[in-house]
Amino acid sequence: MMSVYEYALDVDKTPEEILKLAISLGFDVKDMDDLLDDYMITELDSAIASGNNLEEVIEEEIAELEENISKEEQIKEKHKVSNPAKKKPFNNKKDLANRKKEMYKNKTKLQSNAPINNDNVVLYREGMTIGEFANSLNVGAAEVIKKLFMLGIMANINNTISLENAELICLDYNKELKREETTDVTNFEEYEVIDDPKDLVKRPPVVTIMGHVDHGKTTLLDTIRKTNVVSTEAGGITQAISAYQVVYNNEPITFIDTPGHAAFTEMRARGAQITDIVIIIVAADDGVMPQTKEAVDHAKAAGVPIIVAINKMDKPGANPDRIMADLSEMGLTPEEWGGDTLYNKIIAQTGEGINELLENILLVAEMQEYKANPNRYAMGTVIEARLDKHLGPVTTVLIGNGTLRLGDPIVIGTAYGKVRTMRNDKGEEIMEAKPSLPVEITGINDVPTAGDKFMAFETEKEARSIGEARKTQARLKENASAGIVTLDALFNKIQEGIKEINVIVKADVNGSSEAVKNALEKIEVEGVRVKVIRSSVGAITESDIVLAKASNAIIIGFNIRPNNTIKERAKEAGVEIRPYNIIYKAVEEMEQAMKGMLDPVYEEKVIGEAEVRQLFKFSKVGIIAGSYVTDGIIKSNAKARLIRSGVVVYDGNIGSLQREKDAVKEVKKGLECGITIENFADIKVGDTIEAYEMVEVKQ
């Protein structure tokens, strides 16, 4: 006599496999400690020897058992089921086979019997866990797990239960299982209402400007708005999607400014999905470039009208005919050549041709008849999202339909809340936002993802319920996809000899973090690839350091600067933090590092930090930051960054350095001083001024 454990060890099989096989052979073996007699062992040996695949052997034995059940046994089983008082739980596969036959025979009959006692009905929903099913059945989870074990299924309380297995267990308790008919609260389309044509009114067109880097997208929008956006952008490149509304001839037009660099392909694609009209801007002296072609592809994929703006017509070498010929090959044939695409020749800096471009936009909008229903709860799309130290999550949304009002309960992606404040693109507080208006809102409990859909609801309770449900479903999907590894995939990885560089991306806004992630993962170097294990918004935290240490990852901060505590923790953990403010620099350095060709010419050396404690305003000088040097030394000729809540607000040079009304060359740690920053005055108490130098490194 030997136990299931001992026999399994003897034949080099798992105890679970032997237990399943014993049950399939009809033996009354309930657990691993049961003893096997000589007859059982002989039968088990024979079954194992009859085939190479133990699972197939077990299935064959079960099938044979089901076929050999006598009519007399079926009748007895049927009578036994009809009398709940005499009913016994199934203990082996032979009993299970009977139950399956009975279940499918009586399923229709059970469903047709009315009325049914609600106490005898168990509701089943997709993805139901064993614990939830046990509660519905009003039994302990251990009992359900035991019954699944007798079915040959190893499970725990948090595993999901299939509909078939749930039906079998309900049958054992003489209860009926019904699939629960519920609304998918995670899908906004379930709440979508078809608008009555009488309620639809004209709405402003949403226009996206696309094109290659430095072809004048932001300058064009800058001229239209008569403001200066370009000067605030690092490297002259738009780093996040922005949305603005302008009025021309008493007609409002909403513009979305998308980045033109190749690294922002995903952001550009998102812009095309929420837009009505796309303007493809091309520099007359540069021609059609790779990102221009990508922009055209995204606009075509969105199925929206396209207007081409040929910019920089005043530049030497401007050749609009060549551009029209190149774009014609891509299906954008000019109207003057017999096509249906509108072309405008402009000079964005001076404003020449801008009025004609705006007229064409309004013409296309009139032909397309864009309409919406303002008399309903709002829905739309997230343009951008960020985390503010004082306000919390701040989200820029574009209203697609309906009207968003102050105080409306709202669900955005997996986040939810109540609209606490609402500002338009000019920074003005407003009470409501009509269709096609971009607004910045606060009051959400988390930072959503750029591109997420949002919807307003009648009550805060409903918004909370739907938001939590969407978050739970997202977590379940993430858990389901995490850790799924097949032997084939593992073998391929080993054969290919792929090495992975783990990276954690932290950025100031969500769109940038997504763009950096996508750009890094697209780097192609033979034998090596980048894997972004975390991409999020906000300052670098100790949690990021812990994850980086555990996974041997590099942390890339985009417009993010770590504080002294984080720097020390990173140094202790041996984690490298690499800060950037222009994405293609991060991509270039990562690619060179992967090729083993990274030869930096200059290295940044932080020489000191000062905390702003008081502000002094002088008419001739401007804002002087009364500061306390907390680390290192501050030099008058050093470069400086202004850091607010871990995010780089400005990067420039120190304008002047004073100590007790005297101009000085340097101030050491522990002393107070007055600091001005060249061409920047938006300094606040609590900001950190980081002084650094660029030190040449020998190759």
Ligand code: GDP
The other form holds:
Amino acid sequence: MMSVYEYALDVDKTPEEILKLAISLGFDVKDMDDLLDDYMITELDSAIASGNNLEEVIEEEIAELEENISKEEQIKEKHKVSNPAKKKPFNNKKDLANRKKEMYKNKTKLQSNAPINNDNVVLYREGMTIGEFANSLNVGAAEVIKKLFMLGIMANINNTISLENAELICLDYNKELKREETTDVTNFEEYEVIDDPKDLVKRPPVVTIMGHVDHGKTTLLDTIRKTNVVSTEAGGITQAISAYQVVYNNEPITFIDTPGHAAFTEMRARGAQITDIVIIIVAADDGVMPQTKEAVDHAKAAGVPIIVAINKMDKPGANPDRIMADLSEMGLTPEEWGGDTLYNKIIAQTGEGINELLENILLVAEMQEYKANPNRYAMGTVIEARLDKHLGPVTTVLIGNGTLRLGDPIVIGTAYGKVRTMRNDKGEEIMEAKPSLPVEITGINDVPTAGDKFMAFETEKEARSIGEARKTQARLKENASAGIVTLDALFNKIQEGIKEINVIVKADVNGSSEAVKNALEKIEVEGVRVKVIRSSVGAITESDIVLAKASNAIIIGFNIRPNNTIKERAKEAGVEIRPYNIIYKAVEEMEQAMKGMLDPVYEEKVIGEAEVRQLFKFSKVGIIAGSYVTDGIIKSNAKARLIRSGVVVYDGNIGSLQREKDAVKEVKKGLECGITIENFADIKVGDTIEAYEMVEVKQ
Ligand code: GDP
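If the one shown is the form predicted alone, what is the structure of the form predicted together with ligand GDP?
Up next: the whole complex, starting with the chain shown before.
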């Protein structure tokens, strides 16, 4: 017989560990002075020997112990606890009128998207200490330690508490434990309030048209829009965004133009449910083609109802029966042949048969009963996004649930902000958007990606903290495995046998990103080619750097300048960002790099940056930008670029530089100065002036 102390000394463990272990093995040992008999010692010996890690053994044993606590009792307890909490309607009573002033005086209140937080809920955070947990439970730490002891766990105030134990203790206090999400803020589900069925009302169906190229998708989309959208403005309907809503028989239907089958599935893979119904369009004279099959596969994978539109019925070679037979083989048997797929024969060009198609859409919608709760903050999906020189990031979103209102704080992907302007598909300014409506909004701080989910919040603070957290998380995902890729290092890589050079293209407008992409992909040097892995519109983001790093890519910014944070990140990640304004220049340098002949050239070197803080107008000199040098040095003979929201607005020369009233040669970081830009006056407060020089680079 020996005491816990003595035995602990023997086996080189702490007495606390031995005590825990003994308790977990089911022995009646309460303190260090209790005596262990031979049987206990053998058991302890073998437990220590079998577990490489004492902690693990203890945890295993405790888990078993816990399991033995009567299941029935736990279930009963749980019901007792969770019901009262559940009955509490989740309705945020805070006055919206207060938040949005007069604008929404007569509107109803929206339910919040924020996580539940009432008195009955205790938040659990991974790695929480017993002291912290006791605090959030609003009891003394000693009490918690006592309860833990009863569960067979010896612990002190600074030890961490496991989720399971915290849960059991909460049961004792009739409180509900809720895990604070610290690990996955990218997941909006955590914030989703499940709607009460009585809050749900009918919403319009969202329809996507897919099919083989040239089978008439665009024509059908155009015809439906032209014949069913009532123009409110003189000059006809101008479709402003890539989605629109029509009203047929008093029922609205939303149509979305998706960028392609793969994009559709990629969006879906990221959890974006963007469509309720898919229309597969097949040209009657051409029949089922590879992309038709692909479209059917993608639609089936999405698990949404499919309607088939057989188009071009006016063509001489039209053979709808063959199409029905071919599609029947893929499981789309027409109703008239005893199946359950709706078919429509149409002429997209003239509009013939389109009314029947719309009727069928409404029929499916009626059967599926699409519903949403307009009485909560909005959530939904990004359909399209771009960077506008004047407006900043412009995003087209589809409202999935809730109502989006002007001024709502919002998180979109890793971007956030407040809805500053909101336009519908006709380009009209609107104040609020209900479920299934596509709208174009501005006011967020970054360009998101199609398929990103968005969510509106009650307070700006909430939106900001979630947005920031998501940004950080995206950054953390950076993987450290990739090496450094620069144009100069490329030749070596090619020598090593690399056959593809990955490039990410970011540009200010859609046309140029496509043009740069096409031009680069055409270059071919000795079996090496450029592969553009991402080409999109918008400022260079952290996600671009993450992708570049993960795939050894170079980022090409076309008329785009990275901001300081991005430059930093790129440097950290070893990713090269090459800025260009002229396509052939990009092509030329890429080609040279691929041939390993990147000659010493003049390269631009950014020497400083200044932020425009105030504008002074003088009739003689024009606009002087009262600026603050935030980085480096500004020289009076340097070249200069004017950057607004990440976009290069003008590229030219510094016109003049002055401190107080005197012309100076240079101004250093931390000082104020007046700057003019040669032949350019459209300077705004908040713009950045980037000064650069052309220097010869040595290889
Ligand atoms: P998409 O590639 O699927 O978007 O196909 P488009 O809508 O661009 O149509 C391809 C071509 O087919 C265009 O020249 C259209 O004018 C033509 N087209 C579309 N619908 C019809 C139709 O119902 N009848 C005939 N004869 N031609 C059509």
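Not measured: the values here are computed from a predicted model. Positions refer to the first chain, counted from 1. Under this definition, the rigid core comprises the largest set of C-alpha atoms superposing within 1.5 Å between the forms.
M431 is not among the residues whose C-alpha shifts by 2 Å or more between the two forms once the rigid core is aligned; its shift stays under 2 Å. For G351, a C-alpha deviation below 2 angstroms is recorded between the two forms after rigid-core alignment. After superposing the rigid core, the C-alpha of S627 moves by 2 Å or more between the two forms.
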